[in-house]
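Only one chain comes next, encoded as structure tokens, the form predicted alone.
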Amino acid sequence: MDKAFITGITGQDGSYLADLLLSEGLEVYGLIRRKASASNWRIHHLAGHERMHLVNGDLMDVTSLTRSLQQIRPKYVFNLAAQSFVPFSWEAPEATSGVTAIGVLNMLEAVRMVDPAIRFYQASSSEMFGKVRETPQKRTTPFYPRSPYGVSKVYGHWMTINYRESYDMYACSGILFNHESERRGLEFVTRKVTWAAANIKRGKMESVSLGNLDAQRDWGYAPDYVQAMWLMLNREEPRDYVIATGEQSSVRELCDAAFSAVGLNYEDHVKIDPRFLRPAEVNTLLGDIGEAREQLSWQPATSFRDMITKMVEADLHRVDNNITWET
């Protein structure tokens, strides 16, 4: 039975990570710092599973890795796990950068000392293109990050890259556009929209505070990018590839999805609010997926407005429930 080794097992992507490959029939390994157990809230429906298991480590703590390749043999490794809310890398951009970048480093330093013949893969970020040179962009498109997670997805983007061609490992990174869920983080813009929606509808807020309503991204559904990661990790030759939907939204556009899905007018409810202003905007990313579609065949099946539609229905079930939004 193949292994699959899972760093950021416990966020959005390293969840439905561990769906898919389950489903698959691989056993999977997900490490995890030792902490309060609430943040392992989006891996709670697979408790029990036997072939599903949790191990302790950190990126920060090379021994930690090697020695949990070494006991688990892993045939893939998917490095997720990241600082990856970009307003707080502004914040903490030391702490950003050990865990974004230098976390990269010491997952690669790992699996070349235990077994170069592993399959990773890097999770890498539309975030890296920032100020962007050209539109749609692409995986030769140059980087011009703008946050200090930017910065650091930059560097573990070309660190996986060194190690390909210096170690002939098979090494690769997707660069990943925007992807949203129901097991998005309430920190973030999207989920930030329709758990307020939900609430607004139901009498429990009024309003919502937001930044630049004008800035623009290429949002997709999480459940269809980890296909795509899948499939990378699949092929004959390692490969650098961007997912994305290649369609683009607002964030006021995303605020008239939310609220129209529950019959409201956003316009009544959403607010503008400086301190939400990044220091460095990022105003519009676009992704090109021509190379996905043709040589992994892969494509996005679910579109903006179903996704965000999907988001509100699970919050208003949580509102309805007195479910805290993390469970």
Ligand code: NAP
Given for the second form:
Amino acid sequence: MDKAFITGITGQDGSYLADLLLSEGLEVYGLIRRKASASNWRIHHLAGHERMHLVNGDLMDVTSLTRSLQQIRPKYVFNLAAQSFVPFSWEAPEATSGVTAIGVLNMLEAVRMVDPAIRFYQASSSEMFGKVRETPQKRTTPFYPRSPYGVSKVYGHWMTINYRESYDMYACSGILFNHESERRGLEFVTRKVTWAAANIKRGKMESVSLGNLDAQRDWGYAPDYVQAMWLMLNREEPRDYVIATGEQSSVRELCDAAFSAVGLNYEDHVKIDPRFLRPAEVNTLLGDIGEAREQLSWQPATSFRDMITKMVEADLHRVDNNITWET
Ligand code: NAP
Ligand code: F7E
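Given the form predicted alone, state the structure of the form predicted in complex with the named molecule.
Next comes the full complex, and the chain you just saw is listed first.
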């Protein structure tokens, strides 16, 4: 039975990837770090699964990574762990660079030392394109990151390419554009807005404060995107891919979609608060998925509006059933 090791298992993508790999018959090992108040709500449903295992460690501790790989001997490593919230990367640039940049090097070194035949996936990001040099953005579009997070992802991306070229390792990156879901963190704008729409509809909140409504993103659905990660690690040759939808919406359109789903007008409930503006904004992102379509036979299955409707429905369900974020 093939084994996969996932860092970031408690995050949005890690939890969906675990679901997918278990359904493919793999033995799944997820790295978790010690937290003072552990909730791990995204993987509660996997507790007790006979092929699901949690391993203690930290991306900033190479010893814990090498020990894990030595004990597990996986065929695949998916490096999804990161400090992934862009605004926090200005508040804690050094910590962000630690896990989001150096953490990639730590994982690559552990793979190289224990078993360089492991197939390695790195979670690269459209934030690397930042102040975009061309539209739509392709694998070959030059990077111009606009935050400590984006800069850290560029480091991880190039380090992954460098290990592939230096050591002939099967190491590749998915350059994923924004992807969201019912398991998205509350601080990201889609979830913030769908959560607010559900609470306002039920009379539990009156308004929501946002920053830049004109920012445009290429938003896809996370369960579709983890499929692309799996396809990437099953090609004969390692190669990087842009994973996106090829369609763009603004934050304003997101508000319209979420509030319309509950029969409300967003203009009555959305306030602007400069605290949510960023020191440097990424104004527009749009991915070109030509290579993913042709070479991976991958394409997104879920539209932006359908995804937002699913998220609003999940949030209404949470509000109506008093489901906390720990469950
Ligand atoms: P997420 O929900 O924020 O999850 C991040 C994960 O990283 C969590 O499991 C977190 O664990 C873990 N982590 C953080 N620091 C760690 C450390 N020092 N050691 C071990 N684990 C650590 O992120 P996501 O949305 O699933 O994204 C997955 C990856 O894709 C990230 O690398 C992100 O930067 C990248 N990405 C995301 C998107 C997107 O739109 N979602 C787009 C492009 C790229 P805790 O639960 O302990 O905090
Ligand atoms: O912001 C604007 C904000 O925080 C999207 C991460 O997964 O995707 C994500 O990064 C846009 C920005 O995601 C609010 O200014 C307006 O233009 O949901 P977000 P992000 O920064 O694009 C990339 C691909 C990743 O790799 C990252 O890990 O929405 N916006 N008002 C707001 N954003 C937030 N969070 N909160 C607001 O109130």
